[in-house]
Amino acid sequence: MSPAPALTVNEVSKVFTDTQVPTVALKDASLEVAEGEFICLLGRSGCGKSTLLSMIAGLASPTSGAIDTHGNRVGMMFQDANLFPWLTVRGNIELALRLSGIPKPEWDGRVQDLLAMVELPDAGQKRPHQLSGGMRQRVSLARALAQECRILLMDEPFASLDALTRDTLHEEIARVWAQRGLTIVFVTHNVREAARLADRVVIMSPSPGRIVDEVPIGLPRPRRLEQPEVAAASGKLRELLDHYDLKAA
């Protein structure tokens, strides 16, 4: 039996009208994501990846079409960790627990479990400025998981990190995804990142932003960036990106 859908996007368009000339950021996007699936939205700047993610998160409304998360709670990670600098690591996670309605007597145990999950068990009393960029993103992941989300949206969360840190966090997010049975929608413009992480890559093209293709990545896990199979899959993705960019030009 096929997994139930966790997310359905049906003919969604987004038009921004706050400029002199209306801008079609996304046009007629349709997508279904199964429970427990890891998909990447791949495309160059301006193809509507982040716009679509924002609408799935409920941060923006579609101009037309509909999005259904099938009752699943949604969490989100951004490119910047966006931690509150005046709060400790523990305080940042506790805030997410409070906003999610988790009873206060449960906070201590949950914070410790989440910090252990992202491999920062001793970081609770530190403040964001005392952490490296990779550590801040781990805390951001813990905060997202504190929302009891079943769908995790990730908007280029590792783009600003150095290659070694990004490689480590690829391993971490794959581990957490498998342990939690999450559904993940991950935005990237990096073909190697998409080939390494995704079950399926959704290719998007600009002018206007739209979904133009879907590519299953049938490689066993765990995967490494330097694997020949990952390199071959990323080469195919790049060829498709170039093809659709030429058609859009």
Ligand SMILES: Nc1ncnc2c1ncn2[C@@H]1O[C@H](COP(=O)(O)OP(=O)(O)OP(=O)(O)O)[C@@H](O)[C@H]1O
Given for the second form:
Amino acid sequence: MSPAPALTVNEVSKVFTDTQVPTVALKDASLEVAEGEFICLLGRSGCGKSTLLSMIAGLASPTSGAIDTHGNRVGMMFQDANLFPWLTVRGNIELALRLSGIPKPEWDGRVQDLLAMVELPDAGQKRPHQLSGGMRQRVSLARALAQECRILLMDEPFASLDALTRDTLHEEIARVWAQRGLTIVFVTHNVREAARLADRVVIMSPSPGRIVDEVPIGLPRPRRLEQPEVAAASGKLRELLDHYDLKAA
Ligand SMILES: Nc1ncnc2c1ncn2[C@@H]1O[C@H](COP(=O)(O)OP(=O)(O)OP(=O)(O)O)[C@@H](O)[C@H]1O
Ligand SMILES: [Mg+2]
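Alternate state requested, the form predicted in complex with this ligand (shown: the form predicted alone):
Next comes the full complex, and the chain you just saw is listed first.
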């Protein structure tokens, strides 16, 4: 039996009319993501990745079509950690616990568990400016997990990090995903990142933004960036991206 869908995107379009000429940011996108699946949305700048993600998160509504998250709670991580600078790491996570309705007596234990999960067990009293970029993204992950989300949306969360830190965070996100049985939709324009992380890569193309193809990545886990199989898969993804970009041009 195939796993239940965690997310269904049905013929979704988004047109922005706040510009001089209306922009079709996304046209007729359809996608089904299974429970526990890790998918990457891959495409060049402007192909509607963030627009689709923000509609899945409920931050914007489709112009037409429908999105169903099947009752799953949705969490989001962005390129910037977006932590509240005046709160400690603990305070930032507690705020998410409060907003999720977790009873206060449970907060202490949960904060410790979450910080252990993102490998920052001693960072609770620090403020965001005292952390490195990679650490801040870990706290941002802990905060998303504090919301008890079943679907985690990630919009280029590691794009501003150096390659070594990004590599470590790839390992961590793959571990957290497996441990928690999360469903992840991860946006990237980096073919290697997609080949390393995803069960399935959904390829998008601009003008207008649309889903043009998808590629299953059947490689066993754990995967390493320098594996020849990962390099081969990312080469194939790049070829596909170039192919669809030429078609769109
Ligand atoms: N609020 C808005 N008003 C008008 N146009 C918008 C708005 N948000 C996005 N767009 C347009 O919609 C299109 C898709 O934008 P989107 O941010 O989804 O792309 P993206 O794939 O995430 O790109 P990037 O990789 O650069 O982040 C672009 O042409 C963008 O200019
Ligand atoms: Mg974007």
